[in-house]
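Take a look at this one chain, the form predicted alone, written out in C-alpha cells.
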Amino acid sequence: MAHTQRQLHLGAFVYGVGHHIAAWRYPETNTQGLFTFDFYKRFAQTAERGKFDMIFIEDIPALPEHLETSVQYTVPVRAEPLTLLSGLASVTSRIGLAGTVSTTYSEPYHVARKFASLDHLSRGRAAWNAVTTSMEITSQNFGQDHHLDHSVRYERAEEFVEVVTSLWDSWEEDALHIDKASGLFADADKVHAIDHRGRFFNVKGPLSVPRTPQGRPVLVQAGSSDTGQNFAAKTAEVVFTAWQTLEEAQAFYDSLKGRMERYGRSRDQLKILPGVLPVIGSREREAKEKEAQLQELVLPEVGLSMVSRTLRIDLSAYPLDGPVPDLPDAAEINGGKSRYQLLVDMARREQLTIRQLVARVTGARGHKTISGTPEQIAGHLESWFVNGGCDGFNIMPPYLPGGLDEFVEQVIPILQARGLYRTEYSGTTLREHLGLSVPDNKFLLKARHQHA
C-alpha cells in the first residue's frame, strides 16, 4: 500500500490489568500485579523497546454507582496517576509519560506544579490529560452535591487550562543563574506574578518550578462533543478519541483539525490518536477464538450494567435480544456526550440488540477492536492513517502483559518495515517524539508585542 513518508504516532493505554472489561478472569493476565510496581514497570519499558511515543495512564476519582457490579465483578480500582509516572520515570530513559487529571476536581495551581516536577524529572517527557470528568457520582467525593453541567465544565476547563499554561511560563527559560560566585539564583525579573482574575479562579502566582525541559508539558485532550472539539482545537497537541469506522475517523480528524486556523493554530499543532484495542493470533481464527474466550468471561449483568451507565438508561428493563430503545438526544445528557453519541450511532448504523451492542462494548468500550493477525492489524492501522483518519493510535492491550508484548513483537517490525514507524528514539523529550515545538513563553510573547 502507497504511502508517504509520514509516521504514525503511538501511546501505550494502561488500564487496570487490561481494557477488556473481563480481562483480569482471562487465564494469561497477571491480575495480582495491579498494585505492584513491577506490573507497570514491565508495561513501560517494553512499551520503550517498542517506541511508543508515550504511555498513558486514565483516570477517574470515583468508583462506578453501582458498587454491587462494580466491585464484585469488575476491577475499579486504579493506581493514582502522577504517583504512578512519577516511578516509572526513574526506570525509563525515552518513552513519553502522560496522565490523566480532572479540571472539574483539582486545582490549577496543583496540577501546572505536579506536571512541571515530573517534566524536570523525567527530563522532558510529561504530558497532561486534562478532562473534564464524566461520571455525576464523582461530585459526592469532594463536597459537591451537584455535578456541573457540561457546559460550564468546559468553560471551567478553558480558564483551568489558561492558569496552568501561565503558571508554566511564568518562569522565563533563562531564568536560572545558579551563580555561587556572586550568590545569585535567579534573575527576578525574569519570574513573573500571572495575576489571574477569572470567573472560577483568582491564581497570583508565579510558579514554584522553574520553566521546564519541553518548555511546558505536553497538553492532552479527549473530549469529541462539539465542545470538546473547539477546546481542543484551542489548547490540545494530542486528542485520544474512539471510533469505529474509517469514515466517521475521517470526518472527526477534519472537523477537529479544520477548527484550528480560528484560534490561529496550524493542523500540525495537533496529533489524533483514536483508541484500538488488538486482539492478536498467528492466524485469524485464533484471534477470533481469543476474543470469544474474552467475551465468554464477561458475566451478563456486567456487561449491561456497564453499557447502562454510558447510555444513561436502565437497560435491564427490555428485552436482551430486543432492538436498543429510542434514547434522548445528546444535547440532554450531563455525562460523557460523545461516547454516548458513538454507542447510539453503532447501535442504530448495525442495527444491534442490546445483547450485541454489550458484547461490541466490553471489550473496548466503544473504541475500534481489531481482532486478526499481525498484518492484518497492522494493514487495519495503515489504512486509517494514510487515508486521513488520524496521527496514530492509542493502542489499548486487551489483557497484561502479554496483550503488550504481542503488539510490541509482532505488529511493530511490521510497521517498521512498512516505513510507518521508527526503528529507533531520534529525540529525548516527548515534544520530540510526536514533532511539536517548544510553546512561546506568554510573557516574552507579551514584552514583544509591547516593544513592537
Second form
2 protein chains.
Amino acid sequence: MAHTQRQLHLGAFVYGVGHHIAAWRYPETNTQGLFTFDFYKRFAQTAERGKFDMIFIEDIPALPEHLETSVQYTVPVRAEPLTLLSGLASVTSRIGLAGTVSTTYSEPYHVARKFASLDHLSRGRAAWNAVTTSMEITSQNFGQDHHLDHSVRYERAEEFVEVVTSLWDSWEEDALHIDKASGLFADADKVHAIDHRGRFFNVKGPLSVPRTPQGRPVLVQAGSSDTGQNFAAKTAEVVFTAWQTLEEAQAFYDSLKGRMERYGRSRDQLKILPGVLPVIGSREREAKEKEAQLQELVLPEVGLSMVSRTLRIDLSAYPLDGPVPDLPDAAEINGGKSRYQLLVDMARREQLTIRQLVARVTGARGHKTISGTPEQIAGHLESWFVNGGCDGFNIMPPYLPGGLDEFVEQVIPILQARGLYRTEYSGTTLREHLGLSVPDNKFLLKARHQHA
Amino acid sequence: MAHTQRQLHLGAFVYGVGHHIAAWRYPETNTQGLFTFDFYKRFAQTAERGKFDMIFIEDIPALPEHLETSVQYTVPVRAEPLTLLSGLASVTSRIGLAGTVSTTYSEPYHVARKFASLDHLSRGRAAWNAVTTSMEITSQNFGQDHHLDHSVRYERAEEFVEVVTSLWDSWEEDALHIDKASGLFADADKVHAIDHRGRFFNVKGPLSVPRTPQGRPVLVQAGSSDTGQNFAAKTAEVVFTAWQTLEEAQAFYDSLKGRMERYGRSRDQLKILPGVLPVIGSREREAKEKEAQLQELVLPEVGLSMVSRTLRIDLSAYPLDGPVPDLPDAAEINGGKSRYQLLVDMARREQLTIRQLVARVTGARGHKTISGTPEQIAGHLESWFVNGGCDGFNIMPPYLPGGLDEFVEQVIPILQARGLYRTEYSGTTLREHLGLSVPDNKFLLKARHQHA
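Return the structure block for the form predicted together with a further copy of the same chain; the form predicted alone was the one displayed.
Time for the whole complex; same chain goes first.
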C-alpha cells in the first residue's frame, strides 16, 4: 500500500535551458526560450503534472569571471529567481516554489518580505534557499573588493536567518481582525517589533506583511561543509546536496541528521535531496549514446575552464592526459568547499587524468549523472532512498523541455507503481507536500516562557 | 479625429484595498482580498480592459511608527511590489507594470536585475519608480539608526540610477548569437563590465541579464522638491506628483519640463501624471454623499495622527477647531518635502482649522479628490490636460474593486469619445504606450565618441 510506505520527495531544478553544460547546443533544446515566460510556465506545469513537491531555482547575482569562455560558450544569463517564481505562482496551483537568495549580498528585511509575499500570493507554496554564495567575483557587484571569508559568510548567514524568521513571526497568526464595523484592522499587541541588534544587522521590524499561509516559508540550504552542516542541522528544512556514490550519500545523511538532536530537532524535520541528472533512453544503449552526444557538444576549453574555476588552479598549464595535480585541503580555500572537496576526492579515488575529470564533471557540474532506461533510473532512485542515502531527489533535466517531459512521462509512473511516490497531492501547501510542521512562533514561545 | 489629438496617459495606482484611508471599512470593499492574488489580478485585468498605460505599485519597506494607530485602524500591510508585478505579468498581455524600489535601502545590481527580468518575462512592460523613501522609521529596518539627510539621499539616488542604467546597457542589443552549430552563445566584445567606482557604490558588472525588450525599463520618479525636479529632469521618463489646483499643476509642469533642456533632453521624453482620486456618482449629489460616507468612516485619531506625521508635529496638543500652528519651511525638514509643503500651503492659503485640514487630506493623502458624475470627472481631467497641467493622470480608486470598475466603465468611454484617449493599444511595450523612445546605449555612445 502506497499509504504505509515512506514517500520520496522530488524537486524539479530549473537551470538555464537544462543542466548539462552543453544543453543549449542539444538539437531538441528550446534555446530561444531562455527569457520567455512560456518556457518556464511549461516547465512548472509539467513538474506539477508530475506531482513534484517543488520547482527550485538557483542563483548567482553575477556573471562568471572569464567572459571569453563563460559568455561565449555557456549560458550564464538568468532571470532573477523571485521575479520568475512569482510569475509561475499564478499559472500553477499546488507545486512548491523554491528560490535562492544570497545572505552575503542581501538585506534580511527585503528577503523576509519577498518570500512572505510569495507565500501569500501562492497560498502557501514559498521556500527560500539561503546560500552564502561561493563565487568570489560576486562581491565586486556589491561594493566589496574581496569576498568575505567562508566562516564569516556562515556567521552572517546564521544571523541573517535568525532575523528573517523573527520577522516572519512578527505578526501572530490571529493578529488580523479586519472588522469593518468597529474599525479595528489588527490587534497591535500581536504585532511585534523584533528589535534585533547583532554583529551584522540591526533590524527593528515588525514586517509589513502579516503571518503567511505556511506560518513561515520553508527554509532550504545547500552547504555540505562541516560549518554548512551545523547551520543546516540548526535551521534547514530541506537540504540540496551532490554525491557520486551511495556510500558518500549515506555518510552525509547520517552526519547531518545526527547533528539535529543537539539543536532540539527531530530527524524528520529536515529532508535531504541530492541532485541527480537523468539521461533517459528506451534502451540503455540509447541513453549512453545520448549522454555521449551531449558530452561531445562541450567545447574542450569550456570544460577545462569550468573545472579550473572550481579547483582554483589553471589546469591548462598541465598536460591533459596527466594526473590531476596535488591540491590543498578544502579547509584552506575560501570558496564552495563541498563542491571543491567532491572533485578532489573523485580525482584521488579514481586516479583520474585531467581529461577524465573534466569529462566526468562538466556535464552535471559534480552532481550524479544516471543514464539508462526509465526502469534503471527508477531503480537507482529507489536504491538510494530505501538504503538511507536520502529523502528524495532534486531532479536536474539535462536539456529542456524534453528532459523533464521524459522524466514525468516515463520515470514518475514507475515510482508511483512501486508505491514510492504520490499519485495526487494530498495537501495544498509545500509544508504539507514535504510533511513538515510549522515551527513555533518565537514570540509565543517567549510569552509562554515568561508566564511559566 | 482621435489620431491627431495629443493623447492622455493613465496609470492605475494600486494601494491596499483602495486609496481612501477608510477604504477598507467601506461596505463594497473586498477587504479580505488584500493578500490574495485574485484581487490584484482582477485589478490589473480591469485596468487593461480600460487600456491604461500601466498599473503602478508604491512601496515603503516598513510599517509606520505608531503601531497603535497605523496597524489598529489603517491598512499598512503590503505585498512586495516586484513579487506582485511578476505575478500580474503572466495574467496580462499589454498593460505596463510599474513598481517602486527605494534607492536608499537597496543595491543597484539587484534592482537592475529584477526590473530587467520583469521586462523580459513581460515582453517589454516593466517600469521602475525610483524613490528615496521619506519615512524615517524605514532606516531602522536596514541597520541605520538615523535616516540619511534629504540631500544625501538624492546624491545616492543619482548615482544609483547611473549604475542601474549602465547595467541595463551592459549587454549590447546584438550581443546574443545563440548559434548551436558553432557553439557561440554570445559575443564577449559586446558584453561590458561597467567598472563603476563612486561615492556610494562600486559595481563591476556586467549584468547577468541580456538587454531587455524595451532596451531599458521605463524610469519613473515621484519627488517634486527642487532637488527632486532636477533629478527627474535629468533622468525620469514618467513623474507622479500631487496637486490641488490647476495653477499649481501648471507651475510644476513648466518648472520641471523647463529644466530638461539643460540635460540635453526634449520635453516629450518625460510624462507628468498627477494623482487623482475620483469619487463617482450617477448624479453629483450621489457622489458627494459617497465622499461624505467614506469620510465618516475615518476614525478621528487616524486622521489626526496621519497629518501629524506628515507635518512632523503632534497636532493632538492643539485645539481641533483652532488654526493650524505656524510651521517651518520645507527646507528645514528632512523628509518628504513636497507633501509637507503641499499641506502647509493648503492650510495657509485657505486658513484651515486643524479639523478642516484633517478632513481635506486624510482621504486622498494630499492628492486631488474629484467627486462628481462621470462627465464632471472627465471634464476635470480634460481641463487639466488641455491647459498645460499634465500629460495624463495616475488614477487612485477610492475603494476596490468597485472604484476602478466604475472609472473604466463610466469615465474612460467619455474620454475616448472626446478623442483624448486610446480605444485600443497600438503597441505592445510600455514605451510604445507612453510614446517614449529608447535612450541610447551608453557603451555605443562611448564607442562612437572614441571613433570620432
